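Read the single chain below, which is given as structure tokens and is the form predicted alone.
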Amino acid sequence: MADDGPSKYITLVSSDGFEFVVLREAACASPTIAGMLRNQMIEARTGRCSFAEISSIILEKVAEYLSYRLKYKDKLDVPDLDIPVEYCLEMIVAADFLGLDEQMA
């Protein structure tokens, strides 16, 4: 088979080891990411980033997000996603880590 380039997946794997597949260009949206899978990086030959600070609760709200950031990009009538109170915190300082939060401007 021949290598096609990267795959149109990336898997992130969660601190207590859950795994999310996502779209790469859905992950993407994410600095932390991008970066994580360019050029040589262990990353992006193995299409697996591993978030050691990130529980699989809020990874998996992360991938949820980051799917819907893609559907609903330059639409104007959007839902809410749903994110439950208490993961508000915790979902607040992994937007920061994954470069989220500077997206929204």
Given for the second form:
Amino acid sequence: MADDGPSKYITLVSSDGFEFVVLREAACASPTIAGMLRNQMIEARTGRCSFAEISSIILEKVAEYLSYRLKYKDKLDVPDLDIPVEYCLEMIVAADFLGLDEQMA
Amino acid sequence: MLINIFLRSRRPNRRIMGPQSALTDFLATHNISAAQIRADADARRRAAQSNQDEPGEEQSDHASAPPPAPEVTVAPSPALPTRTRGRAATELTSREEKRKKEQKVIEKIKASKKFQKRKRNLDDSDDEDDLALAIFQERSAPLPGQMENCAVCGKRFTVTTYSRSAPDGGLLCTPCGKELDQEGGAPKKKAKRASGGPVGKRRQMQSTILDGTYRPGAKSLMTLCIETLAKNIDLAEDLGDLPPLVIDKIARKLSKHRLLNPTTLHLFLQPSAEEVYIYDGAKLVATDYIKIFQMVPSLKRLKIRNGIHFKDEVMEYLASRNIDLEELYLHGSNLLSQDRWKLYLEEKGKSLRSLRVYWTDKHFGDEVLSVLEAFCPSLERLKVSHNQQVTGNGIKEIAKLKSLRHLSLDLRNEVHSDVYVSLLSEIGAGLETFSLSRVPDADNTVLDAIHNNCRSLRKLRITESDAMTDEGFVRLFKNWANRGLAFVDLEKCRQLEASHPRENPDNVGFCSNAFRTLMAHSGRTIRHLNVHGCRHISESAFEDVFAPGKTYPELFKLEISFCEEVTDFVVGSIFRSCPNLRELNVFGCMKVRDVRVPRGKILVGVPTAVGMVIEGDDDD
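I would like to compare: after the form predicted alone, may I see the structure of the form predicted together with the partner chain?
Full complex below, order starting with the chain above.
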């Protein structure tokens, strides 16, 4: 792969093989993902992060959240992202794993 | 025509109004004109008539229908040729034409203003077509005053505004309508929820700005999920395997929205849990508390706020079970009697390491404190807050607790300073936290006692002391063998004298020299400093402390509200000297007007158009 600097996008892979392409900047809102993409980890070289415990539906919502967060960074009067009730609990687990806890500066 | 308008505009005040009835006057004040209503009704009736009589003719919505006379003469002529074609064919074509005409009318409705308006007000996903159909049916329904056949019994009756509509369309006569109501068949209009809408959102935002908790940008994913969960908590049966920190967050959120009740309590009682934190026990009764102990046998840390129903029977149950609590935090448990407190401490005091009791006024007093020495040998943390019963005698008992590390008192009785002095001389050496809230009578002797006895203090709080002076504080911090403090709260240690507010001849309170000495002593370690209300700290003291050469690397949160000598320059110096400062509170510092806040810092208390909090974005 021609390597002229890290690609702008990275791929998140769910447990059942679905892949979601998101902006690197958006994904690094999660400290876990940022850590995976750092240094010389395999994920950093290939630009793919696999999450064996997160299903595709949840990961899709996570990808949506990451883009939403980037879009509304530092803005006032932000509309809330809708989370369907059925996935609420699993989303909490995923949010905890990815470190999307407190509002980071 | 033109001339008429001209004339009218020239003499607008010449219209002579005749006598009007009181009712007309009243309606006129509400913008209701009887003549207008009559004209509208006539127009509608004519429009409806022409709709029903002439299948081939189109009707416009708001234009008043042409007067009936010419219509009558025109109508027969086109009707004659159609009738000669034959009855059956006529009916077929007339039905088709009717359908086509209906379609056209519906399309016109969709283009009309009324439809657009209603469409905007739709609060659920109604189909647009449904709405158009509804308006169409409204139009084609017979008007009040006309005769109509009842849809159910076929009787002729006069349509009124109260006539119910049958579920399949058409109208019902009064008896049939009453029957329908009894059955409850009439679909009720959906009650419109008074939603906050944009006003509610903005108010919430302003409220968080004033609180100082406002953060721009999107909420964290965890917050969004927990909010959704809280809104739909009745659907949740089990919280599954979530980590304890997450469970705690959910508990807090639910308590905040007052959703913690016996049903939702179940979600937090996991058999393997060691801690149960209930942030709002207002809806829980004694049996619920007992249930906690039944379902969580390995409970170690218990925290209940607003635990009003934590009564004697609960305490008895707790004392009789195998649960050995290490931390007990009870807030608002006023129904516990003194005997039960003593019983619990006698039975279970051995394992108790932390006891925090808030807002209990009557029964947690000196006697309970007196048994602590005998039964709680490993007690490290004691906090008695908002208590009316404990007096100096109780504090003398506390002095006997040699294992105590953290002591926090917020008492309402007057306690003489000597009591504190002797307390400190007994256990001061081991104390890491010493907090006395609202002690107007405590004087310099207490400060001297701290100076002489405390060696491992990290957190110090003395608030609302009227008697301590600048000198006393200087003596405390000068050459003190204690290492630097991390948390200092000296809120409102100032002179309370209305007759000469600005002069302070005896230097009462925490003033300039004390401030200098404090920062010289603890500057390297201090993280959190609160000198709210210490008005007599002079500008030069601030400038000396935050001079160009000095840095305070650990200082994270600084509150200097109502220190009136703080200026813009001082604030700027503070930002320069404290690289890791996150929040600076200058509420009521009137000389702070225009300050540039560096990026990443928050300045609270300077009123701007946006609110009281300024998020720094200045790149210096």
